[in-house]
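The form predicted alone is given below as one chain in structure tokens.
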Amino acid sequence: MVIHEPIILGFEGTAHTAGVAVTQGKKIIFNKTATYLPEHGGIHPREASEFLSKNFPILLEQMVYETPFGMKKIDAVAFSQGPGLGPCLRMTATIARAISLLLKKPLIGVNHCIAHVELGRMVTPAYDPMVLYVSGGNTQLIAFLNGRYRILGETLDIAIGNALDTLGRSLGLPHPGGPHIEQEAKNGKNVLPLPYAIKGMSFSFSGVVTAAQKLISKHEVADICYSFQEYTFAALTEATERALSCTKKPSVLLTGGVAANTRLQEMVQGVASEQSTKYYVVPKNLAGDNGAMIALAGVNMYKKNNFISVNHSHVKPRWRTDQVEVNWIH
């Protein structure tokens, strides 16, 4: 007997990037996105959702001419219902209530910071995994337990994303500034003095760019930019030792945004090797805000009903990730 794989259409809206993608089982068939950038300081809350505004439909009719079914094999809509920020969540939820409503099929509310961890299980051999999820918004170390996805520690502070955005803006670096940091500290040759913030499996990084910040006129761009990436991501990979040490899972993942930056990755991967556990990253293309990662976790949450109504729909800019039951896993 044939089983039907779900055919999950996915949005992805919590900051800055807008993303559409149709995925069947673990397959991708369609995923574009279109991502604002300010002309200057970070995000705007309201230029970004209005951004949105203008590109999901732009995105949608694309999916609709590109795959090869269109809207008619849908089987359930997915959207990102949190954390992030509040107008563009709900900017995100609107397109998908009404999406909903059109197709008659069902909603899932997905939680953003999940779906880059079911993402990285469904397209990597990570079966189960002690997850580094870094990005923009988020720096979290995630295990799974008893029904519900763990956070063994998390920035006390700004996320790694974050830091590297405003040290990049400090530097007169184009946004978003992680790799264009990742691109200078290729260069850099002296490791700077900077503060090294770790509380446990936890860790703080706006005192290092603090730090950082009043170096600029004395030292090297690349200098800079090489001991912030040396500093920070030994924290990171310290906590992520710690944290394996704790849980002996058989393997490390590695994703979000700052997934993609290599540095860290080699740094991780050296860690799963002095741990003897299988290592693992997200592709880069599939490492930022996606809606693949939104259409996957969704197809998860299909396979066990887990519907909202459109009157229960309401966002959750502030939504932890181990507020969420995870009944699809055992």
Ligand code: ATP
Contents of the next structure:
Amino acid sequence: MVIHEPIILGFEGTAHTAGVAVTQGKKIIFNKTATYLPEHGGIHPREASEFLSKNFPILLEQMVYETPFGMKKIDAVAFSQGPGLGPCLRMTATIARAISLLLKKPLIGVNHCIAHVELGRMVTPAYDPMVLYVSGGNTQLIAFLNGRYRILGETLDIAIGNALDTLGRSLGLPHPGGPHIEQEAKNGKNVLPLPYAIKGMSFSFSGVVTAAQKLISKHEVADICYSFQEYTFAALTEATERALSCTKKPSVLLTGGVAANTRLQEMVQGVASEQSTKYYVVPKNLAGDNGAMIALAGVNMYKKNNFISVNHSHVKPRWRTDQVEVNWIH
Ligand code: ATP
Ligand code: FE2
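Having seen the form predicted alone, the form predicted together with this ligand:
Let's see the whole complex now, leading with the same chain.
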């Protein structure tokens, strides 16, 4: 018997990235993004939502022309329902609702953080991993336990990506600072003293940023970047090691935008091998926000009928990972 794998249209739009994707089962058929880059400082929610409103129709049109079946075979429409910036979430939800009504296909509300995890589970062999999810807005240690993804540890203040971007701005590096700090750090030779903040399996980064900012103009940029990565990534890795020894999960999965960092990959891989645990990382082109993660989470949710009606599709700006009932893992 041939089982038809569901074809899902996914919309990502929690903050800076407009993402449209089509997936069939684990196969990514189409996946394109457009990313809003603020001229100065951080993201302005209204400007970001205007950016999304301009770019979703362009991406959708490309999808129609570049996939073999366009809109014709879509089984359901998935969208990022939260967490994220209110105006961006509302824009994304409006488009997803309209397409779902137009196609008369069910609507699936996906939690953005869980989508990073589901993408990792779909594109790597990880099935029940200890997840280190590191991005611009979130930093969490997540594991599946008793029907939900539980947060075992998380940042007590700002996310690691936000910390890297803030330091990058202070150093005069282009936005987002994360990849530029990684390049600078490769030439660093001296470890400068910085605070090391870890509490149980949680961590904090704002104090390290302030301390690193105080080193600017007194030390080489490369040494500051190198030291910042060593201290913050060591805290993340130590917490991952504790979580692993508590849960005895069979694998570690590194996901989220900061997962693209090779130094962090090396450190997490080291811990996995010490704990005799398998190590997986999402490919660089899928580490940051994208539509495929929403569509792939949608595939798993579709199979267990996790649909919502348009009337109940209000956005959830503060939706936590552990508030979602996960009925698609056994
Ligand atoms: P979320 O909503 O899940 O918090 P996000 O909005 O931060 O996601 P992502 O695309 O997942 O978006 O992550 C972006 C972050 O990843 C930025 O902070 C960026 O600096 C960081 N990043 C990207 N590449 C690297 C890298 N090579 N090294 C370190 N950080 C990186
Ligand atoms: Fe993200």
